Structures are given as C-alpha cells and as structure tokens.
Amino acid sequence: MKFILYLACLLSMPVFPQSVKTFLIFGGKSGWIGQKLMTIVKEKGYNAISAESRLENRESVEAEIKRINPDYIVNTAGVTGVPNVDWCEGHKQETIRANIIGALTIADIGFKHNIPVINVGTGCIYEYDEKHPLHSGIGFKESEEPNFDGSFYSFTKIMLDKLLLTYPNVLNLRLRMPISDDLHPRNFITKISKYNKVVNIPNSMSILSDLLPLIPEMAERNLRGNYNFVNPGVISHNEILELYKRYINPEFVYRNFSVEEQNQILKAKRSNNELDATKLLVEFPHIPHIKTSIIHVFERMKTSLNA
C-alpha cells in the first residue's frame, strides 16, 4: 500500500523542462541577418537576446557577456559598406575595427569564458582560377587558401578567417550573396535588379530561408571551424534576373557587361567563385540545390507581393 501511494505521488509530481538555452546575438538589434536570426532562434524555442554593446568596446562587450552568461554567442555584425563594399576602400580603419578587431574580441572573450561563438562571415575570399575554372563544378573547399583580396573588405575577411581558426570555440560560416524571400535592400536579388548593368557569372549563393534555421542546430552539435554556408551549386546573375522578370516584373530589362568593364566603374574588384558545399551537406543533406530553391524564393515573393 505504501509503495502504491509512493508511486502515485511520483506520477503526480510536475515534470519540469530542461532549462532553455540562450543565444546572445551581436547585430540582432538592427542588422538585416541578425534580426532574421533573432526571429528564427525564438521560433525554435530558445532565448534570443540582442546584444547592446558595440564590438569596438571590449570592456562593454565582456561585461554584457558576463552579465547574460549565454550558452552561445552569434556575431552577425560587421561592415560591408553602404551602398556596397566600395565604401570600405575609403574607410579602412573603421572596416578593420569592425571586421577584424571587433569579431576577434567576441571570439576571444568567448574563449576566455568557455562559450561557443558562431561568426557569420563571408565566402567572398576566392575567385575562379586554373584549379577551379568557371563552369567546371569544382568548388573551393574550406581547407583551401583564399586567393581573392581584390577589395579591402575581402582582405579583412581573409585575415579574420585565418585568425579565427586559432580559436577552438569558433564556428565560422562563410555566407555569399545572401538571398531572402522579400525585396529588402540587402537582398542580392534587389541589389542586382537596381544595377544598370550586371556581369553574367555563375556564383555560389546563400538562400537565407534554407540556411539560417540551421544555425541553432549547428550550435547544439558543437560544430567548429570553417563551413561554406551556401546552397549546393551555382547560379548566374542573368538566371536570377530572368526569374525576376517571370515572377515579379515582366517589363524589367537588364543589360550585361564584362568583368573588365565592371572593374572600370568600381573602386574595388568583386569576388566570383563556386564554393564546395560538401562539408555542410554531410551535416544537413536536405539543403536544396540553389537552382531548385531559388524558384521557391520567387514563388513566395510573388505570393507575398500579391497578398
């Protein structure tokens, strides 16, 4: 009888869930990708806190991290330049302060306090070469030496990429030409639709609705090091703009010019490459090919615009 009463007592006791893990997101307050990630993290049932401190101030960054004591830190902050990376050519000190010193500050403080750090970086540190020819399908692997420093922005990202490898607590995600389901000014689709002329070169790109939701799981899996954070395959500017005409604006007209002609009107060169997504696909084999996923992006965009 006592055993039955004891068992009944146990069964009636409330079951408390495990503590919810917290992500502290730098760039979550005003950054395009940071804000999207804040929403995703919350939707997945985690705590998401937008960092208030600025990367340039190590003391305030460390004080905030110590106060919140997050399970994971994500850095989506940094400088790409407005309206584009040409801005970095004339603001080199500001670019270094944000893209190297600030990002390393977060990695270093995370290491000091034994907190995993996820850095949202860039894959614009390579360009097609003899070993990775255009249209070959041979992409750059994470282990290969970066070969593009034609812009100061990419130069700083190469330095950061190398330095972050010295921190065993860091996962570095190499994003490229990010694409979203809306016509936000930072969306790669929106950007090229505003250009007078575009180059017609296939590139690796990142569809955010496919990739950003993977970040919390990558954190939970304790993944580390560099990952090419792109959809498998490549797609050209012309292919994207043809879809833009089909789904968004049938009257849209675009023109092409060569890379040499593009370089004449820009302060800095642009990276064009294919990144090998094999390492990411081993962890997440369901990530769709870029040419499949981009169709769904435009379908959702059209539905949203017509709503």
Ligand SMILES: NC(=O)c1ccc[n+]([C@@H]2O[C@H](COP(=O)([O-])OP(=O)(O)OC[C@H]3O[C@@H](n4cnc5c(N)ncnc54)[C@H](OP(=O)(O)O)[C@@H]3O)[C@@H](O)[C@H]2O)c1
Second form
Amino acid sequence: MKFILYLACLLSMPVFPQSVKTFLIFGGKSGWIGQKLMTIVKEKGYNAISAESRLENRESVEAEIKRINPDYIVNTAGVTGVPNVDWCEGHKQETIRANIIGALTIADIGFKHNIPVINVGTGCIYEYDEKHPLHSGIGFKESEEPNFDGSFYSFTKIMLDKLLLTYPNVLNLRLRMPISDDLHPRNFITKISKYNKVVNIPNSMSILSDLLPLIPEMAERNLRGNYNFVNPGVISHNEILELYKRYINPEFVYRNFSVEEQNQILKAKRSNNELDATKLLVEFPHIPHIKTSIIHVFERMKTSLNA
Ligand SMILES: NC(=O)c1ccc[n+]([C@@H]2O[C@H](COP(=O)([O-])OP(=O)(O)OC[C@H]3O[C@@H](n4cnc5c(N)ncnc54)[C@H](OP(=O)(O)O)[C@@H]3O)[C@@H](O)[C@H]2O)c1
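If the one shown is the form predicted alone, what is the structure of the form predicted together with the named molecule?
After this comes the whole thing, all chains and molecules, with the earlier chain placed first.
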C-alpha cells in the first residue's frame, strides 16, 4: 500500500478504489459551471478531476485523457466573452478555437478512446418564430433546426451542436440563462438586476441546483445526443425582477426597453426562446417548473444573505 501511495504521489494522481468512477472535467478548475460540477460530482461519491490542459493543444489534451483514463469526460470549458458574448464579435478566431475546435477535440479524443463525453452547450440557438410564437407554450424540440445565429457566440454553438451529433459517444446539454442560488455575476438574476434597462420576454432557463446534479446520472444512463437542459416552462425578466424585489431588495427599481432598443446598445443580438423539456422530463420527471423552482432559489438566497 505504501508503495502505491508513493507511486501516486510521484504521478500526482489521487488514489481511489477501482470501483469509484472518475469524471475528468474541462473547465473544472476556474469555470463557473465547471467548479460547481466538480463539487456535485464529488458529493455524489465519484472521483472528480479538473483537467489541466488547454483545449487548443490536442497533444496535451490527449495525453491527459490517456493518463487519467476517466470513465467520463465533461466539457464545461468554452469562451462566453468578458463582460459578455459581445466580446466574441471582435474575437472570432479565439471563439472558434475554444468553442468549436476545442470542444470537438475533446469529443474526438473521447471517441478514439471509447470514453463518453458530456458537453455543456447552450440553448441560445433558437428564437421565437411563427411555429413557436411567444406565449404559445410550443417550445423548440431537440430535433428542430436551430434558427438563431444573431451573435457569433450562438453561431459557433450551432456549428458545434450539429457536429457533435456525429459523435456517438457525446451527450450535449443545452443550458440557458443559468440561475444559481447565489448572486454570482454569471447568475442570470444578478446580470439582469445590474442592467440599466431590461427587456421583458418569457424564456426557458436552467436552475443549476435542479439540473447539474443530474449530470452524473445522465452519464451512468449512457444518454447521448442533444438534450434541452432547462426547467419546464418559461419565466420573464420582469417576473424574476419582481421576485428579486420581494426577496432581496425591496428598494430595487428596474426599467424596461424594447428588443429594438436593446439591439442598439449591443454588438450582437440575444436569443429569446422556449425550449421543449419533454425529452429531459422523460428521464427525470421530477424536475420542477421554472416558476416553482425559482421561488425556492430566492428563499435559499435570502436565507444565506441573512445568515
Ligand atoms: N454562463 C452562461 O450564461 C452560459 C449559458 C449557457 C451555456 N453556457 C456554456 O457553459 C459553458 C461554461 O460556461 P461558464 O459560465 O462556466 O463559463 P466560464 O465561467 O467562463 O468558464 C469557462 C471555463 O472554460 C475554460 N476555458 C476557456 N477557454 C479554454 C481553453 N482554450 N482551454 C481550456 N479551458 C478553457 C476557462 O478557463 P480559463 O479561465 O483558464 O481560460 C474556464 O474554466 C460554456 O461553454 C458556455 O458557453 C454558459
């Protein structure tokens, strides 16, 4: 045993019983979603390792995957732009390098070594249209062709979404407007509470405390292909901000503007849509409706702020 521990130290690898499965998580070291997933995976009793290699370096990604030999790979790495996706408009090659080439590198190496890959993608590749009008309750299904490429970020994510479908080892989770229980700057609630003016459109959104814990189970169930990774139902910006006023800051004031006015202050357009969550609900029927779940988010947020 001492010898094994010594060897593991030498190789900088943690020692786990062979029966414990390993998730290698790209973006697990510094990413908002990746770090949350690292915690969840560990809490569920798995071995979670955050990847060290940069996506643009295929040799180092492959060497790391071969060295760790994980049961599952999760890709939460990608560029979303700082302060927001407008950044991608002026950094197209960097965006392609991470969001298409990098993500495909992971999928491809996983395929080559027969390892399942879970990609954290986005559902911001659709916008309301005649067949899926606002307030209709008709959401876009996974089988439907993306129709929103109004930002370069979304364009790269459409390309990736399509190309990943050719990999039989890949599960692609389409996250939207993620909401966490804290006031992290990436939380959709925090974002819209900081804007000078905000549009008011119902959207599908992802409550991370409901959805991220499903990832290890989705891996174990060998699910593949695209999944709309959102809570059922939609909620509007104003509905969220009214809850923000009720639970967090009664003095808070917000102002609305139209999508046309919003487009004038942004470099790229933003997607607004409803995604059909039926495919996900078949696997996990207990996922709460967005309007129920968000109340619990605000209750937890208020409790922790008052603690
Ligand atoms: N947050 C959202 O609103 C949202 C919504 C829908 C979908 N998503 C998707 O979910 C994924 C994770 O989002 P997030 O909010 O967690 O983003 P994030 O906080 O910006 O994290 C991104 C992670 O990717 C890593 N990364 C970027 N380029 C890399 C490269 N070339 N090689 C290796 N690692 C690289 C970053 O590491 P460094 O810091 O070291 O570069 C960071 O750890 C993204 O693909 C995003 O498109 C996010």
